[in-house]
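Shown here is one chain on its own, the form predicted on its own, set out as structure tokens.
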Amino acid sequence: MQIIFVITLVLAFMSIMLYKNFLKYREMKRRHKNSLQDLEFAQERIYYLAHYDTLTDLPNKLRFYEELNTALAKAKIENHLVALLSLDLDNFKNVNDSLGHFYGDLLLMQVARQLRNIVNPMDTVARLGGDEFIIIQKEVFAAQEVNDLAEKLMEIFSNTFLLGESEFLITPSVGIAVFPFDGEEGDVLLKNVDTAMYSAKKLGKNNYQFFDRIMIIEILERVELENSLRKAIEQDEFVIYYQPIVETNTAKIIGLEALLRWQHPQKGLLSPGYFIKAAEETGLIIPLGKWVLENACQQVRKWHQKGFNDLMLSVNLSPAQLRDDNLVKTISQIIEKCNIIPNCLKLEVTESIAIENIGFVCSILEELEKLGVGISLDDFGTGYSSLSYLRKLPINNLKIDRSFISKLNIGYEEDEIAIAVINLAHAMGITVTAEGVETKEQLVFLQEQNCDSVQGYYFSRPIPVVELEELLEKQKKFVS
């Protein structure tokens, strides 16, 4: 009996141990299964993060390239078209600046959702970064299909987007390139679709443009212009012309506006309209603007030494110069170096630039005013400034834009605007200069309205130093 009892105990003990081992095995199997699931989930998550945009759930740049290469390979075999539509949101920065990045992200998510809704299931909508989206329209058999999609895309932005309690009207600039006409490889298509998109921006935004070979020519010409600009600065090919500013009632030259010209070795004398935009966009306007200011101040100093002590010098400031952190310091150093009286220098800022970011511009102009220089608001009337803007800006002169002066005595509206501007400025202690005076009738009208000064072809076009000195000498002899 004892033996049987012992055997029973041993068997019971072994059963218990086997059961415990079974439980351990089952737990290990469960954990292994969970580990595999976790590993699979982690792999899926890694793949997602590598191939998709976490904000919009759209394919990112890496996934886009994979989709594009696959679509092009299939198109080459099956002999159909593939279209790329590159989309950039116009003035997206304004949303972030005014409402904050939270609402900027909300806008991007809304745009992504609506873009997905207008494409076929087989097509790809991707976000390449920032506010740049791109669509791969696959298996296209007629150009009209691409045009139809572009129209649907533009229709999305015909309505406002609701961001919080504010409604925003956002417009797109869209470029389009089509395989195989605009490139047979992905990198070529991408380069060309970007070119088309920037062409849409250049044409005023809120439109779409198909890629055209002429765009490449324009880009090459632009690159050549930028390279020539750099050489021109190094080789001192720029000159300054001066246009007299005369007292309205006496026709006495009281000031000069410094105007930059490029003495191009092959193309001759070029006006700023040919190169200023390129200089702005490349940043070359900073050294170029400094050169103009310093050379013009040196020249005015020479005229003062010759006895033309009352001459004022007006120099234009570009948007890039206003954004330059060293602007005030640079102007202060030039005034000291050229040994001129600060109040003989007048810095001109266009109205459209001033009101675009009035708080920032006002702070810069106030710093310049502390140096003792005058501040003039140029092209007044084109930006539709209100009285409140004029009161905020530290200006002592405004220049009525030539577009109003050219219509004096022709249209009643322009006459009334000119009269109102002159009276308003005088009431605020601001002097007025009329630009673009070309006829005696215009001059007589401005004399009757007590406009302080005028400039324009009626008196003189912009002229080089030698011709200007002859004018000054003639005036000096006439007065004496």
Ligand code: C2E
Given for the second form:
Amino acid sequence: MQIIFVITLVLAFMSIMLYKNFLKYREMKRRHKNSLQDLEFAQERIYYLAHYDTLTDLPNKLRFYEELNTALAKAKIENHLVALLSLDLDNFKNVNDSLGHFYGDLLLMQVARQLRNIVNPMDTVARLGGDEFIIIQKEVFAAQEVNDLAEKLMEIFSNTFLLGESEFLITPSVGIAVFPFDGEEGDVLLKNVDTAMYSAKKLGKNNYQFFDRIMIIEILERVELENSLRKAIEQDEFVIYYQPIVETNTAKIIGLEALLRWQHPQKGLLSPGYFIKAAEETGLIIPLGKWVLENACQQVRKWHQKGFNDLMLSVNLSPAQLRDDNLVKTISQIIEKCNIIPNCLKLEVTESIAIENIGFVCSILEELEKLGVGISLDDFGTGYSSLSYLRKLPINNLKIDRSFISKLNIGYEEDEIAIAVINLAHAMGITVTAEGVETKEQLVFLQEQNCDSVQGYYFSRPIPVVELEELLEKQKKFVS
Ligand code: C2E
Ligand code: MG
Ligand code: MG
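Moving from the form predicted on its own to the form predicted together with this ligand:
Below, the chain from earlier opens the complete complex, with every other chain and molecule after it.
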């Protein structure tokens, strides 16, 4: 009995001890949790104080640098622009002096709020100190976007700010710098955006200035063009127009030149003069040129099947395409895929490319000739017009440039040159096409000189497929 009593006592004692320890442990855990929360809170607070401006709640200089570096790194990968807009309030000192610091702070808070309202959520508005604010416009694709933001910014200051009882009008001076044109690194951009801001101040305040306005606008427009060219290829905005090439003596349509057009959703139908250079410089001419070749060959195949079997097709090749290692393979695949006879295709290369690197150009042209396609030397007379090149290049047709043809038959030396070129080409077994024939007189002159074929507005402008088909049908009826 006594033993049982002792055991019960011991067990009870142990349970009490265990429970006490459990309570202690629970209390420790709670305290630990609280202190962790405190620590987290303190860390957040420290981070906030180090990275944000307590007056306006905007990122401060330190946070701004972090945001800028991240934005620039992203822009380098994703290939877009980043704009910095630096803003300084004109005569801010007057507010502090006349109304006191309290109202000065109030004004800064209102400006901060309104700046945040005009930017995209992803963009950063920071306060670098005093009355100096800066915006990072992070993903810019078109010049207009920067201009629009600058205009919105100026609009904020066209209204008065309410400070206590009184309304206050304040103006800003704004500098703008754009990555990558005004600097590829953050510190260079900041230096340049400052310069732009001070030039805005010098120019009488209340305005915005690009770091180098003219240069920037030009480049931005160019980037805009390149970006929309890329989109245009994806969205199938290109069309091919065809211009008839007619036999000089009979006026019969013997060939067509494929001429590219861009059906721009806003700007309407655009000629190659507007976009070919940009397409060449960006390398976009490679997919675009392939597209032209493939579509024009398919189209001409359809016309052959409709009974216009003799039609030749001329397609322009740009210098960048000639330098493309895959050119010969691409063309031979297209010929095969479209099932056309190789010698109904003529590739036009400009005279200037032939001059650039005659050895290289000759070897490529020879390879192309082996496929069975014809080679035409385009725009002859615009560049170096060296007749000696004619002997070296493996060409079978020469196109005299429009600038020559337009001066024909009005008593200039162009007549003599045209006659000499036609005779020399014929002596070398090269046929001649006159480009840009616009008048009856020019045609008669070329007929007299035995020029083989002509092309120009006198017969037809470049026209879409449907119109060209009507022209071919009309000619067919006329002949039969
Ligand atoms: P080009 O190959 O010398 O083409 C002839 C240009 O002269 C065409 O301009 C045509 O519309 C124009 N033309 C023809 N007859 C007359 C005329 O009687 N009077 C006048 N004033 N102009 C005439 P377009 O279509 O604007 O093309 C300009 C140039 O763009 C072409 O010159 C060619 O070098 C290039 N181009 C056109 N399509 C392509 C293409 O698919 N690929 C490449 N790489 N270049 C192309
Ligand atoms: Mg041409
Ligand atoms: Mg030409």
